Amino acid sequence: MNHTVTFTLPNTLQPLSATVPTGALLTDAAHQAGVEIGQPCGGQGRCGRCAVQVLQGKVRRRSTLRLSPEALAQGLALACQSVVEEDVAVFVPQQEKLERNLTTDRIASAVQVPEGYAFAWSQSIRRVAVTLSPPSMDDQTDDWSRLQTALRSRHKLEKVTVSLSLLRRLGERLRANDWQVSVIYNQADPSHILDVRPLEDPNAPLYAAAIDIGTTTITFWLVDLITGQVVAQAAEYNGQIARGEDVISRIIYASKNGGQEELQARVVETINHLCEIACKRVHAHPQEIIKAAIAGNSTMIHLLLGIPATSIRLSPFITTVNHPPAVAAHEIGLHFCPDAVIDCLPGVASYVGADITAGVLASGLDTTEDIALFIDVGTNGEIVLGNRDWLVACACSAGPAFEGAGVVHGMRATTGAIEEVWIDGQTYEPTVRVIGGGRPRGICGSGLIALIAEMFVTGILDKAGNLNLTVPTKRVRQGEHGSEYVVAWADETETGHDIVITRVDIDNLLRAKAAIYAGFTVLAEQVGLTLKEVQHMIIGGSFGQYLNIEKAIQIGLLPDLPWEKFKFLGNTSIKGTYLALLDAEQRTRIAEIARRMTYIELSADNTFYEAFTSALFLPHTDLSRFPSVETALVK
């Protein structure tokens, strides 16, 4: 039996509706009807976050997490857990927009082009000149044929290959260009063409792309091959953040029916976006880029080439490939010329992509002498422990905490959260910063791991992670989720409510710190090493950039090694990408990285999990390993 879906949403006049059978979701019924509902947590009904409310009709509720008896009875219902079993009228409140400023080539400091490169020598890309005999009554040599002589009595190629795709152009470009123009190929055994267009200067820009897939954000490099210079940035948030926020509620979502397909697409529609908005700004075509090199995690590579993830969350935790194939532009979707090649840059594991291995490349791990520790902090939170000698690598699944999810009123970094917090240790108010400058509306990553260093310092919270319920203010009370701290009163706020830090959000955050924390720790044990022992730690991620030391160290997330140690290098992954895609050397060198890393599964044995559990408290069972957090604390 079929049943008729209406949706009403904020500011729209004209209701949407779809006809779905009975069993089906309303996330289902919401996709048919073209409305949009943001599912962070892959459709598992752990977020909360597709929260709508049924005006007319009743819908079968397989879960109410996350819900209130009060909300319950204001008719809400997760969408992703909500059963259609009749006609039914659903109100979709206002979907979170992703509003803050990422980085452009306008505010983007300049990317230095590496040392000695040079087009002719360090790119496997040529572009050539040719002019062609027309063909005639008397030669009546087909127009491959005819370029291939051409290309052969000229340039000595004496083996080139074409797609079909191509051939299908062929004709008509020779003839529109009066059989003058530039053959752009890929200098191989045999050679592979490219593209074929109207005869250009020898030094007129060539263009490719670096582009790093990250789980939150996409960040896009528009390169000229010739010069080798960035000539335009642009970031966006992955199209996939609103089927999943970490890659475990994506590869989730993914198995589910038309899931792949989805995402597959969400991720290319980000791409081409930003393609779109780089090229602009060099008044170029999406079409004049002939290469491309991507990086990503695994299972953002896997869902990039639509190849299924599913025994990446699976013991053994297998990929289906670890050195994908380079592919043609046109076989995944994306706006480039469409025999451009796509170069894929390899990963080691499930759980250590070609982000890692780009950013090994990019830090100059590989080839130091001293030892040196690199950290990827975000969800999946990536560690390397080596030198030029040798390379080990894991993972840890720190979860989306620092993103802002899983917390009350956590919120990524977007206009409005509050990323800076200070308490006073007498009053104990808080003064906060704010992205954008104005109101309130909830909490990022940053400002969380603030929040926490702030309340155990000045004795809001005990090492424990629980709220001092004595301490002489009314910012610390009982509420609706349990004990909280109020960071800021309802009419500070923009959105009208107490923006709290509860109990709850507190442990999800110290099982985060607590992950990051025990991978790099039983990283160097394996290896026989103490963490003093390390010369260099190395922080990558666009979400380290905007970590205070200070307080990341005293809620036990950094070891507390001398500051000069540290090393913030923002996003290695884009920058390893870059590298790869200029130089064939720097290729071969990323794919080195990859064959040396060795990589340890953390949950094979007890290890992890006692070191995990030793980390759940602040700064740390052993506040030895934390001697200025511990005179800190005695101030």
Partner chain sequence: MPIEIPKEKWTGKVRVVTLGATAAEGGTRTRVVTVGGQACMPFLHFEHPTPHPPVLAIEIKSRPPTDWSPILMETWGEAIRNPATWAAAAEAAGAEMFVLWLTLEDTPEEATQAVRAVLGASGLPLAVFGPGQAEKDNELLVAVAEAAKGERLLLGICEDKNYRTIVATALANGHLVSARSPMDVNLAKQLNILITDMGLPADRIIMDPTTGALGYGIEYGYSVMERLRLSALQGDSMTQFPMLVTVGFEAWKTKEAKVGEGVPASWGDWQQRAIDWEIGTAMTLIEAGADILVLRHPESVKRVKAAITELMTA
Given for the second form:
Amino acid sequence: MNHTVTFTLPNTLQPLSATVPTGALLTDAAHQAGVEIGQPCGGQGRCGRCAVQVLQGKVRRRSTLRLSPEALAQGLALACQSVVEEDVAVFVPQQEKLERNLTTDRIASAVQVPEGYAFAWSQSIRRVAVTLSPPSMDDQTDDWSRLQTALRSRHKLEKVTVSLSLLRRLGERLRANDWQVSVIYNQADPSHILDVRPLEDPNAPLYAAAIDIGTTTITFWLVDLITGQVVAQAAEYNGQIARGEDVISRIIYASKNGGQEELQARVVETINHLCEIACKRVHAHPQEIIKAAIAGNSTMIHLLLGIPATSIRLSPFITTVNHPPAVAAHEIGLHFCPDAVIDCLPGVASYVGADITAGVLASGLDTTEDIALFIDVGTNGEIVLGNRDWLVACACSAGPAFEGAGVVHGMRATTGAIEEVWIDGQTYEPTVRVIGGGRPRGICGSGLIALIAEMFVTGILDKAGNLNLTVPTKRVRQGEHGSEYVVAWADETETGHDIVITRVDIDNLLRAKAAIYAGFTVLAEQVGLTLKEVQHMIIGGSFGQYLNIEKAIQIGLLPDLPWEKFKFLGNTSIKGTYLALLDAEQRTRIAEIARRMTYIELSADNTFYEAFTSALFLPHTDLSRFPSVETALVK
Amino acid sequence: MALSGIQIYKLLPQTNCKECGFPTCLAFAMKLAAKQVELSACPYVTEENKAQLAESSAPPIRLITLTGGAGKGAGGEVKAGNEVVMYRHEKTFYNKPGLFIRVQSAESVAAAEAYKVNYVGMDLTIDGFALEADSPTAMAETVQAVRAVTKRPLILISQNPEVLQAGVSQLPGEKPLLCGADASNWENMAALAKTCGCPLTVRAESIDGLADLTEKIKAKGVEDLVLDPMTAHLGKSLALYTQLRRLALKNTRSVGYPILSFACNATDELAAASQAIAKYAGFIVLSEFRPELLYALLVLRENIYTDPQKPIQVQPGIYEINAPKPESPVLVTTNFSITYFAVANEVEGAGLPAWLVVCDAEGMSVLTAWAAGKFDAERIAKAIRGFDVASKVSKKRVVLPGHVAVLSGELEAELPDWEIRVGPREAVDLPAFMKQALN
Amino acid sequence: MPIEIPKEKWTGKVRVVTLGATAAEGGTRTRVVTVGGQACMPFLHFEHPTPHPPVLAIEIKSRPPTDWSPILMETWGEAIRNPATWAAAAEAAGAEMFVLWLTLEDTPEEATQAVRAVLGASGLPLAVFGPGQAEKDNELLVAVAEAAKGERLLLGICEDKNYRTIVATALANGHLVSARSPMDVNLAKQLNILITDMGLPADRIIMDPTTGALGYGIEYGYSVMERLRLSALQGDSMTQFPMLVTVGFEAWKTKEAKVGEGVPASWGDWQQRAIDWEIGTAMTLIEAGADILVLRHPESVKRVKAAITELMTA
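Could the form predicted together with the partner chain be given as well, to go with the form predicted on its own?
Following is the full complex, with the preceding chain placed first.
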């Protein structure tokens, strides 16, 4: 039996509707009607952000998780968990807009072209000017043979290949440019022609792209291969977020009908959009991009290439491919030059992808004599330990708590986020610093770390993360979800509601920090080292740029090493990708890193669990691992 | 001394050729360190390094195998030795100590032989029999009588090599344990063990005495030895066995052999045999066949020799909390013990009756198991049907953990006549949920 | 050449803890029990003497149990009708102390009454355990602790959920706490840290790492106890507490102990098996470092005591 679902949207007069069979979910109906309903958890019914209001008719709610009794009384329902069994009318609230353009020119200026970069040496791509004698009734040679002959006679290119897609454009290109063109090819045996263009000056820019596909953010660097410079940068949220905030949710979503195609289209759309923004800035056309190097975790790469990622999620966690072959841009829908070489950098395992090998490349971990520890904190925490002789890596599922998810008033590090907190030890009153300087809307990762550290050292939290209800302040109270601490009162906030941190939030954050610290210890133990022997601690990921080391150590997130051993590199993945894009030697090096890196599966035995429970304490069950905190607590 | 992964790695070619089946030399080295792979899998390690690695990986306690009349394979063999740790949590204990029943009469042999008890799906049995006789003829006859009812491995006991010889000659192709050599008879015993190729025990009250004998006997070319420290006194045996294990692990080769315990001589056989199981015996002789005692010991042996590296699990099944009635709610969770305890304790602590269905999720927590595909609608449905939950309840309604709300649709399809409800994500919120939402 | 016996060079030892207070110490006990003090793994007298052998407690309930094995009910007979007679019978059966386990049905008045009755019936030290539901435990134990001020009772079950209340009342009334954690070295240690952070002197803490019975997870408890003890010997002050195990509670809830009919013949004689189950559990845990064993059957007490005596002589 079929039912009509009618969707009313804010600021839209005309409702949209869809006809669906009994048993369909509201999200299915919305998809069909062309109504956007964000599903940050990938439709698992976990995040509660797809709530809609049922105005007429009834839906069967499989789950009411995250909906309060009041919300239910108002007819709210989770779109991904509500089954259509009769005609219904639904109101879809304003969807949270993803903030675009995290574009960062201040970083752009900081990118140095690697020393000794020379186009002719470092690249295998060549651009040559070719002038052909036009065909005539006497000279009936076909266009392709004509071009081959010219390349052979003038440029000593004996063997060349061409793609069908280029052949389709070839005739028009030659004629439109009066038989004078620039031919761009990849020097090899045989050489492969990538593009035939209007004649270009030998010093004119030759564009390429370095792309980092993060689960959350995609970063795009437009690079001129001639000079090696990064000429424009753009970044924005990965368009897949609306279909799941973490890789597992995405894999699940991809396995649903049409999900794979949708996610592939979403990531490509984001890249194309970023590419447009970047190109516009230098008055270039996306079609001029001739090459791209791409890093990302293994799931992101699988989804980009349209390869099913299901086996990544399931034990024994195996990818389809760790080192994909190069593909042409048009094969995956990128609006670059159709034959542009898309080089997905090599990963190591399901949960240690090319973003990590690129990060290692950028951090130089594979060349140091001293033992160094590299961590990329994102939705997952990937950790690499080693030096020039050996490399081991692991991934710990820290969860997205440090990115603000899974925390009642958590948010990403954007305007309105509390990013630093200090608490007065006598009055228990907090002082906060808000990104952008306005009123707070929520708390981001660095703010959460600072908050827990301050609550801990002032005695609001005990070492197990319990709130001490006997502390004399009305900021500590019993809330709807158990005990909580009020960071900002309603009249101080942007939202008009109290911003609090609850016991459940604290548990989530402790679990996240414990997972990461446990990753450090297990990795070190596996190779027979202690964390004290680590000489350099390199922190990558967007997280690293704001982190207060002292507080991160106080809560036991980072090992208690002298501060000078910590080095923040920001987005190491994009930096490594850029290096690999520019230089064939670096490209070889990253393959070598992937080949050498030994992946350690943490779920294989109890060791990780042990380390995890022991880290699930402030700062750690074994306080002697944190001498600086021990000293601070005595005071 | 055992080498760490990095130490072993330094002795490997470091070429990451992958021919050993592992992606890198370091990965292979770590497997070697964990003794989960043989060095021979590496075709390129140098002879010199091979020798060094072999030395470090030689088992500190010699592996001794007794074989019975059924040859190798199920029930035909008992192994002891190859242990590498003092405490089971450091790695694991490998070879369960063999339980041998001292032969009193033909009937008791038959009963013990037939004994089989099921424990968590496994059939446990005794391992063999110990027989003693004072003359060669008596030994030969006893062996024949015992072999008429059982093929299990044997321990032959006599101070007289000729008596043992008479027993061995009745057991062609087998390797019984000869018990044994002492300071007075060791030369003849060594000669016998050498001829028949059977393992031999050495008896002495002190560690020096044991070491002295093993060295002398080894010099005669007999390497398969077992230590009999001649005590069943709880205090003495605990100290002695501990010292022997410690010495062996420190590569004192003269005592690097399994220990034979005569728990049958103890004041309290249960106490002595439990101690022997937990504290380092390789073979244990019991005085008689007594099912209740045997059951307790077999179970203890399974428990102590469980690999502690595996995730802690509870038995999948349906658990009753606070004497549930047919109308009480049905909750579902995984068999990771911590998860189970979290849920059970909250509900139990709140005094709420409930049926808790524990699914086999290979010992993972709810989210991990779900992410790894070990806790899906199919498995939950299988558990609910398999444990016949429907027969126990009047209301077919099952509460899923909030973390796997996503499974509710699939579970509806799997269990069409059940109402699927999504509970809270954290166990701590269960009591409130049960009071408010399940009425 | 004689072989040198390797001895471990431990740096730490288990704290000495005394349960019960005599009149001179502000209580009314005629005997006290002291446990702990070990400087090596259990009974390795060649390394260090064992200053205090394990202590056997007998479990009694504030009201007659409804779910106990018939074997136990028959053994104790009429004595279980009230805590005082039960305590007297338990003392006669060889108990060195009692654990009085309160039930959910008890009111604070009934609980204090039961405690007074036991204190009046015997001069042995006493542990009082709540029914194991945090709120109820708080309610009953606070009342009991106040009523028996100065007796150095061992109060349980003190868990991460309710440790604040129990520790506060122990502090205020001169008692000890039994810190219970669910079979995990880290959780045990964490609870000890939280309790000491509240200012309770370390010689007033006993830890109960929780164990399973033989066949029901004993290996987890066993290894957790071995690890806690090793950690204590290695100098970790937050694990240097004597350990209590509720052997009787665990062993007698197993099917092996509770059920006599409809079980496989290979399980052997019921009565014998049930007692063996308790003794087997007890003996295994004693060798993992148990200091106080709470038992239920008099025969177990007798045999375990004999075994301890044998273990104490080298």
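The shown structure was predicted, so the numbers you read here are calculated from the model rather than taken from an experiment. Heads up, when I say rigid core I mean the largest set of C-alphas that superpose within 1.5 Å between the two forms. Numbering follows the first chain given and starts at 1.
Relative to the superposed core, T613 undergoes a C-alpha shift smaller than 2 Å between these two forms.
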